[in-house]
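Have a look below at one chain only, the form predicted on its own, in structure tokens format.
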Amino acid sequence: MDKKVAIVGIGTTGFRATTPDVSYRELTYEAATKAYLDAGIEPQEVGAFVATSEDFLEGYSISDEYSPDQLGAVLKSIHTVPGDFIQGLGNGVMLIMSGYADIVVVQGMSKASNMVTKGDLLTFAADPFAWRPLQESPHAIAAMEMNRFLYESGNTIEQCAQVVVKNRRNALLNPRAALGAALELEDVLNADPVAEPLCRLDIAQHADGAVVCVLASQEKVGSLKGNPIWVRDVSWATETNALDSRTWGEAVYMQLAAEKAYRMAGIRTPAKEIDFAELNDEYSYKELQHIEALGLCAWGESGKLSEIGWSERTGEFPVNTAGGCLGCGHLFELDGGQKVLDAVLQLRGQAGELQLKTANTAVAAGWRGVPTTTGAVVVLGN
């Protein structure tokens, strides 16, 4: 990008199983708080605000009309991004690069514990004609791509639930994860089935949380006291939605934003430029799929890299170090705001027991679920 954008403030609630203490309102109200006390400014001087959630989900319309009171954004410019956190993200960029504004302000939230049928939401969300009256469950969607996957690519459910031992344990150490767990993989391959092959412990649990990340153009920066992580690039691409033509075995939507972005930041060689990833995980195989998409090892070869620790905290890629959404917790659309929470976190040498040695670059990568094929990723560094 020509011109600099960088993320001067970040702050969250953590994410917790359930929230029956605060409202919606009152988990972006404190992670605001926190975001702006990180970057040392006011409400009053941010230009644009940038609300990322999803009337659907969210069970109202206009939803970000329940935004600005407690963001600060009363009678300020704002504005509803239906996607993922990432895709809010690259929204708040491109506000700053086009000069509209030098402070701009991405909210992202999930109340996960306030819909009672998750599920029947997300069927609703299927093609109304071909494929909703059949009543299909998400989960039963996912397993036919997971099966796929495995088809084409050689990974293995062993594999697959390798993922969910490290990311569960990785959440251990982390304060904000809501799903830490000690399991051996024998726990997840016997675990209750759900659809052939994913079985309970191989699908995100829902969880409740908030992420408020403040961005500033570079002439701002200095002027500020935040600690600034820059924003290489962002992008994001859509496959077809409809489950009758899209590609089953591949996540060419996260190749096609990831491809993008790497061009756009001037990474050529992204297992070697790049230094850890925060990607979505919200099923077992979803992160060797996507660490495939992104191009950090060759087509095939992730549960196998997987299996000897390439991807642990300690390993020689490092991946979902907080423990992703096995470990956080699966959060709408704010999954990519957990992947960029951390991220920063590691790239600021914040992440406390969860650090890495070497932190310099990261990619962050976010995915809308079941039935969308829409992937957004993000370049930061420090």
Contents of the next structure:
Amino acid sequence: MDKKVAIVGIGTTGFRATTPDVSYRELTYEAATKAYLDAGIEPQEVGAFVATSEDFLEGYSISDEYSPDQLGAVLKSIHTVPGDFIQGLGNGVMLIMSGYADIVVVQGMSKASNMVTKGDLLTFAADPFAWRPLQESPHAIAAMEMNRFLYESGNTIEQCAQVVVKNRRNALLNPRAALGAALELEDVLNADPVAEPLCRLDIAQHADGAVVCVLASQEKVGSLKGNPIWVRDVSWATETNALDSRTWGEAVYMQLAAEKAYRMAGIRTPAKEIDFAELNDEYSYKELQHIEALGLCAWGESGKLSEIGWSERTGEFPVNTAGGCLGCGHLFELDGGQKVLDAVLQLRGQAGELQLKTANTAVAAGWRGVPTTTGAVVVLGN
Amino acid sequence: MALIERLQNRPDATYWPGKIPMTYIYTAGRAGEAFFKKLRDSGKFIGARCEDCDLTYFPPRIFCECCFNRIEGNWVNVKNRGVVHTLTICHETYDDKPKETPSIVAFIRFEDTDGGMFHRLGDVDYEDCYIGMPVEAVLKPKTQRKGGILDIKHFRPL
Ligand SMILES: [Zn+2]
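Coords for the form predicted together with its partner chain, given the form predicted on its own:
Time for the whole complex; same chain goes first.
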């Protein structure tokens, strides 16, 4: 699939630890307003809307019924995808490819600061027979994944800490990021342990924010202003939530999603044909695991490459140029939205101080977090 | 048009607290009944075998996730022996509070199966634990077993 669907507008609130001055609907409203301005359209011109949300994250049952107003979608076609933003983007692409609409809007939002008992939320996501009765922290599942990943791949705890240093530093130059910081390797390695080998700074902190994206068909792009970024392909995959049959060392879900996206986009050697990646780094090791799953380097090489600056903004293959989850914040289902946003800004040459010299093709990848094994991948080009 | 004015004073931010007071029961299902009854009544483990895929599910299921065959009743006895596939020591509770005593948790791959179990390790220091360590389940006495995962106290090194 090539040059069929483009991102013609994108808007965001940016990401902050708390947003007491606005409601969750106003967060979306702000991002939507900016996206429509960016695309040069009015919401009346939009043929269909895709929202991404989860009832328990939003604190409502049947929360999808609350999504039209703040997008200008009242009396329009709208449906909600309970998944990552990139899965929502995939739904938007399908609406255009199938001829249902020429212009489609995709929305994602995190109001994590509204959730007072986030631990209960994740415990309620655990299997009620095999897992929930033990009442262990969801971070324990991530820590066990990390241990097995390091054991099998030969990557190290220090190399994971290097990811934290890089992403928090990248976020320093990102005006939209909540968590920019100049850390040293020792700061990360000496932070309090949460579930070993994960320490406090290996885990992305929660943030609020919204991203709204306007998609248009190839025919429609010509009549719109601006700078289209083409969706070369989008794909997603889920392994299993069963702890007894899932893979602990590799991110198989992301590998499958990437292989399909690359195949349909005609990409054979991703590290050569793609210029940079924005991918899920909700835990430090996830960046390394996802780099390998996305086929951007050989199995077990991501840590060594990170050590020599390969994934820095000035490196051979920049990863999470705007700070990723560690630098922008953990945004739940908006994870892929932050990744798409920063990829689009780079591809348009609008990334400000973060701008890469070469940015023609990008891969963005979201993960739905513990306890899921769902990954979503989109290849974008200018 | 975006937001023209924003709230200037934090105390002016109004909010309402809300709780989700919902209660559920989850039925164990056919495979779950068979597994937990066996554990409760005889202190033994069973898995389910898919001959076509050469896979032994543990805990058992009534269908194979690979070929989608019905494998209900293909129960096989599983030995109370496994190895630590991966592990961690957890310093926080599920709701982010420090634990008085950190817990060692592990995924244990059971011998001759393709499955395993998420549980705690006991009677051992974390420093002495490793991936590949052989372990066995320590069960609660029969009178205290209720037919659930907590009928297992913990796993200990063999
Ligand atoms: Zn089978």
